[in-house]
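Presented below, as structure tokens, is a lone chain in the form predicted alone.
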Amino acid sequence: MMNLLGIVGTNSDHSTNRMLLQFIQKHFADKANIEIFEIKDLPAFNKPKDRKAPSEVQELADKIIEADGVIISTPEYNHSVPAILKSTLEWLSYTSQPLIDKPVMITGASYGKLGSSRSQAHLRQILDAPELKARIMPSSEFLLGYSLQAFDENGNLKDQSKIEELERIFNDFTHFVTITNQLVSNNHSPKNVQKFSWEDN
């Protein structure tokens, strides 16, 4: 079964999006496995002269690397990412860079409307750089607006239109987990990539 690793992208202790991945991940246990990860205790990116992650950054990047594909889920202030989500990538991009190949899922809810459509379209922006070179899937976003109503007393979605998009999205994200792992197996064996580095700019 598909290792897949879920990643909360706010500090917050009353998250939709917390809610989201752990509905992602009960829905799906037929599918994939799914653990959840929460960057909300990480320190803020302080550039280490050594280039070596603090541990509890190194053990989330060792969980990307195990996995077969990360799912983010990030909500939106200020029409971008929380400050917790962009230090935590600071972090992997300037140390061992585990999401260079990943194959990478967005997704994103909000109290609002518009459900994260700014952040996750800036996440999408800041995952493509060279210091990270996720494999983002491609034309797909799920949006969970109105996200405080969005949940029933049990952590499901309420709207079936909302579960049987994201059954869509979630079956076209392991297909192109599956492609993308073998693309990059078949191009690089092992990982044959020319990584880019802080120092060079």
Ligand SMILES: Cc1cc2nc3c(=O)[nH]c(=O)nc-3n(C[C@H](O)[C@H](O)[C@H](O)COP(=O)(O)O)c2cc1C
The other form holds:
Amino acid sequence: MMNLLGIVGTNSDHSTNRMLLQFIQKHFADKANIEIFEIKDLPAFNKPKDRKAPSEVQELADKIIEADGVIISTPEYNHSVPAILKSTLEWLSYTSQPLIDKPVMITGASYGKLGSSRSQAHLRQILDAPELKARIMPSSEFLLGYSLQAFDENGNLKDQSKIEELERIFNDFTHFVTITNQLVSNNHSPKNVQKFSWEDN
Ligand SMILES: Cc1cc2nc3c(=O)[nH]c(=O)nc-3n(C[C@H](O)[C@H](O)[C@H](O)COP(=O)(O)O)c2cc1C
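So the form predicted alone is up there; where is the form predicted in complex with this ligand?
Let us now look at the entire complex, which starts with that chain.
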């Protein structure tokens, strides 16, 4: 079975993005093993001279490397991603760069009607930076608006049409993961794996 890593894009204890990932984990349990990773206790990125990742960041990097694909669920803070998510991506880009060529699906939940659309677009742009270089699933968005009202008391999405939309996107993502990993492994002679550094430019 496919192994995926779900990253909760916030350090809030009360998060509808965490609920969304927990729902995805439960709803697709017969299609993928999904481990949920919390970034809430990671230190703020501080660009250490030795480029060494703190152990919690290294743990995340190792899990990303092992996973077939990654799902990131982001809130929207001031039209962008929360600082903790940006900081986490800065750590990863500055240390072992585990997201290079990794298939990624972006989801998000927000309290307003746009369902984190602006932060998702921003996250897509960030993940495309040369030191991150994730393989982001194209032409797909799962926007969960009015997220405070979206779940029942068992943590299930209430709106059946939203569940069906998620099923279509998740199904696409499983194919995207398989195809992308085949493409990448066919292309991965060592000369093709080029890690980028701004300092070498
Ligand atoms: C500092 C801050 C800024 C926010 N800015 C936006 C925003 O620009 N757009 C929006 O739709 N919601 C905004 N919100 C409300 C968020 O939709 C909501 O807090 C968050 O996305 C829900 O995610 P969570 O339940 O996982 O914490 C903001 C919330 C905070 C705390």
